[in-house]
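Encoded as structure tokens, the following chain is the form predicted on its own, with no partner shown.
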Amino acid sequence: MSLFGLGARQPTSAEKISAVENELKVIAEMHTRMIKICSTKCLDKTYREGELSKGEAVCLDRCSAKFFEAHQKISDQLQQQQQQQQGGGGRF
């Protein structure tokens, strides 16, 4: 703790483990949503071939890239909002 008790408290090992577990859950949920959305959008439902067609592969690549880009932008904005809320609470 810093002078006058204004320093940030360091997270405990249990809190760190919990944070990592929560992040893994978020990543797993994001992956599941991406698979569902992109496969619905890009894959032919009749499964005529054992391999992906070039069009399907390109569609999946673009869909997943857009999905990750959107997820990253949202995560960045949420992080900024959280930092603003934490930083603005102790000001006079």
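Numbering follows the first chain given and starts at 1. Think of the rigid core as the biggest set of C-alphas that the two forms share within 1.5 Å after superposition. All values derive from a computational prediction rather than experimental measurement. First, how it differs from the form predicted together with the partner chain.
- Relative to the superposed core, D76 undergoes a C-alpha shift of no less than 2 Å between the two forms.
- Relative to the superposed rigid core, the position of the CA of K16 differs between the two forms by 2 Å or more.
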Contents of the next structure:
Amino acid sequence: MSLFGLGARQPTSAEKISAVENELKVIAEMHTRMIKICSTKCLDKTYREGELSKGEAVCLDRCSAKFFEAHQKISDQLQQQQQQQQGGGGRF
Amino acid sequence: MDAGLTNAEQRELENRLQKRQVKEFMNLFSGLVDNCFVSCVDDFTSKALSGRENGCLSRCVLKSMTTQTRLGERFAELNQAMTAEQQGKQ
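The form predicted together with the partner chain is what I want next, because the block you gave corresponds to the form predicted on its own; please supply it.
Every component of the complex follows; first up is the chain already shown.
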């Protein structure tokens, strides 16, 4: 668990719970964003069919994989740049 | 993810997560209404939904839920892989 910034003292109960909750919140938000973006990029918006076509399904799989890869790449690059500027940094 | 919570803290966390899930569901629902309405309804010569619009809405809901499920699975896989990789780097 990342209790970034809380320093050497023991975190309170509330802080520990909030930290986990926030970590999950970040992940949940990423989930929601990914769905919204990949739906926009991959789905036929005229909804002629109620079922996912093979093309749409494959597109969704690839879109989610690329989304994660882009997230990773951007996180790494940002971290690198911050380290160059300040000699510090954190994980996104 | 973490090993430092007491039972009481764990319960509190689960409580909050449950509330968050309810909120997420409400957001999902309203998002679905907005998205499907925008995509499907554009004929205002009548105040009742046409047969075409009704059909479109049904298909939109169906497709959206299928997409949610599929992307949920992909997300879990990808997130697990990413977490494993991050831990490997540390």
